[in-house]
Amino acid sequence: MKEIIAAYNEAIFDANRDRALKIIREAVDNGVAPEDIVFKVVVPALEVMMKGVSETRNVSLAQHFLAAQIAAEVTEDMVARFRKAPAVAGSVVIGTSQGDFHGLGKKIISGCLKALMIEVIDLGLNVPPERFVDEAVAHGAQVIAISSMMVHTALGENGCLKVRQILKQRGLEDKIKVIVGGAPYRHDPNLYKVVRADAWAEDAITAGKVIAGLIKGVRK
């Protein structure tokens, strides 16, 4: 297993999708359980990449983006092979706030969430606040995740503040939690309180853990 982990990590560090997928296919063909592929290879690799982005600075955002996309692709394939269908940890509706067209961070987070067995309903870019809530209700999602890369879209009247207002009007604040993320929140870690979100996350790995905690809180 150590050799597989090392080879897979090297492949995603080199942004070599084909080699990464080949390593996974060969591992499964040689008898490695699909569950081990996800939880011992893919998820730990994402954590290594995230540390490379935030701590050692030896991993670019583009590398991490590809790693997340590979993780999502591998996870979807492996889940179909699990001996027992895994229980979905929960569901998240994700998108960028209205007026914001920067989707890279959202895509990275989506890949990480899928690897954590969290269902992702990706609404794309420039999402109106009403749609966030409507889609969350329609899909039975416990969390709405709103990405904003600009201060004016984070604080805007059609951003998280409006989503919170709609949730309150519909009596959904105990059933659906809101998490935010993006550059403005990294510059001001208390900004999430200003926009009345329940939480914020600095990076994709942190987002996965925070979202899992929010889901658990709703499901109690």
Second form
Amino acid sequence: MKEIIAAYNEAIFDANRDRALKIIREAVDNGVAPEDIVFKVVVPALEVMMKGVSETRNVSLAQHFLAAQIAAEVTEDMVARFRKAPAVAGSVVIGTSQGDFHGLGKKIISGCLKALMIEVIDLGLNVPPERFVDEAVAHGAQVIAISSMMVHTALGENGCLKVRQILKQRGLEDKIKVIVGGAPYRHDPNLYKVVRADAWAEDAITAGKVIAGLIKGVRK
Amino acid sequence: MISGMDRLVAAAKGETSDRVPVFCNLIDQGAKELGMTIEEYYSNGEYVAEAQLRMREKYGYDNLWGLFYVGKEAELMGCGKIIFATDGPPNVGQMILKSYDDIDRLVVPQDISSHPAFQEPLKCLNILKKEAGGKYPVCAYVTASMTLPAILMGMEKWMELLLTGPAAVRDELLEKCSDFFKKEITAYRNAGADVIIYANAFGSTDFVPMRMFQELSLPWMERDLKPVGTDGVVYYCGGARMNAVLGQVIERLGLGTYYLSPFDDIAEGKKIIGGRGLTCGVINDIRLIDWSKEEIRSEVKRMMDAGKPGRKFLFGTLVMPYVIPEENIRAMLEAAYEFGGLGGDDK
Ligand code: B12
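Next up, the form predicted in complex with its partner chain. The previous block was the form predicted alone.
Next comes the full complex, this chain leading.
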């Protein structure tokens, strides 16, 4: 198992998708349980990767992106082979705020969430505030996640602030929590309070943890 | 009277002038200045030129911009849909490359100068040159071949192609983007741009691993720049960090100016550049939205203290958000003029 973990981590670090998938395939062929692949190999590898980003900041976005994508892909494949259907931790609707066409952050976050057994409903780009709330209600999601890459789409009147207002009007604030992320929030860690979000996260694995916490809070 | 150009030239040569040159990148703010919507503002090059001249006069900083918005480059490549906001920069609203076949079909315009989408920026540049040419450096913004695909196909698709797609398709696209780059920089130079911001987020190891930077980013930057020369070209990674690659970029490309990230250590960057070029220390301008005057002052002072020793230093902003209060813009600039002062004795 140790060797599998080390080899997989290295493939992820090298941003080598083919090698990573091959290692997983061989592990499965050699009888490693699909549950172990997800919880002992894939998820810890994501954590190692993201830790590198925040502590020494020498892991690039490209590695990040691939790690999340491979994790999502492998998890989906493994979950189908689980002996018992895994307990879904909760659901999240995700999208970019209205007027914002930057989709990369959302994609990375979604990949990580899937690996953490959190259901993701992807609303795409340029999502109006009403739609975030409507879809969250329709899917029984506990969390709305909004990605914004520019200041005006983060702070603007059709972004998170409006989502908050609608949640309040409809009395949904205890049932649905809001998390934000993207470049402006990384440049100013106080900004999430200005837009009245419940939380923010600077990278995808932190996002996974924070979102898992928000889901737990709602479910209590 | 010392002009912005005098300051910039002195800084580049490591000579002294009254103070460190200050590049303050007010772009969409021009609309507010003229009391227009942002969409109306960008419909006419005369508006942009007038507002650029007015804002420079009003605040006293050292540069002028011929940039409308980065999405212009997508328009030059055939994009027909730009989304205008009321309180921020316009964005590309449609990706012209939806499939690999589209890459094959993509045609780089023969001549940028006569392209319809270039006429308003051209008008703007002509006015800026006429009114302020030689006195204040006129800046243009041109995206590198490695980064341009982000606004032609979207960042996610580009990352996917770059990391897992067929190399031949990737290279065909890069070839076309590099061809476009060379034509675009030539058009801007012919129109009189003094400073060319060479924008390449993929020229930062925040974006790609070091090995990919060396095997792909560096060679493509060489292909962009070798044929057109590095005159007036500024290395800029879109706000991403560059200290880790500075040494290699200087050796391979020999550019004259490096526009750091707010998250790069200024003193360290200057040390690596080591007199081989001009270092631009860049403020985290998103914080200007809610920093107090005192916080702004102390941040500017910190940056000047780190960058001023040994001269060859420039102070700059990124793309200033529209919502920064005017008084905070002034607070930053006043602090920059004060702490950037070059007394006769601080060699
Ligand atoms: C690459 C880049 C570009 C490229 C490509 C952009 C594109 N995708 O279309 C180019 C050069 C074309 C470009 C152009 C522009 N850009 Co630009 N760009 C960048 C840069 C360097 C990175 C942005 C990016 O794509 N990051 C990818 C994401 C995935 O990375 P990330 O933020 O690190 O993501 C992590 C976290 O944020 C978090 N996260 C992300 N989303 C979410 C969501 C949730 C819910 C959570 C919890 C977490 C989370 O997790 C992610 C993974 O770990 C940033 C500066 C920077 N260093 O961030 C500027 C930046 C975003 N750009 C900026 C601007 C202004 C522009 C332009 C509007 C300029 C103009 N006036 O035209 C244009 C718009 C172009 C367009 N789309 O029409 C500004 C925005 C701030 C502002 N002033 O409003 C920035 C911040 C630079 C700056 N400080 O001036 N840009």
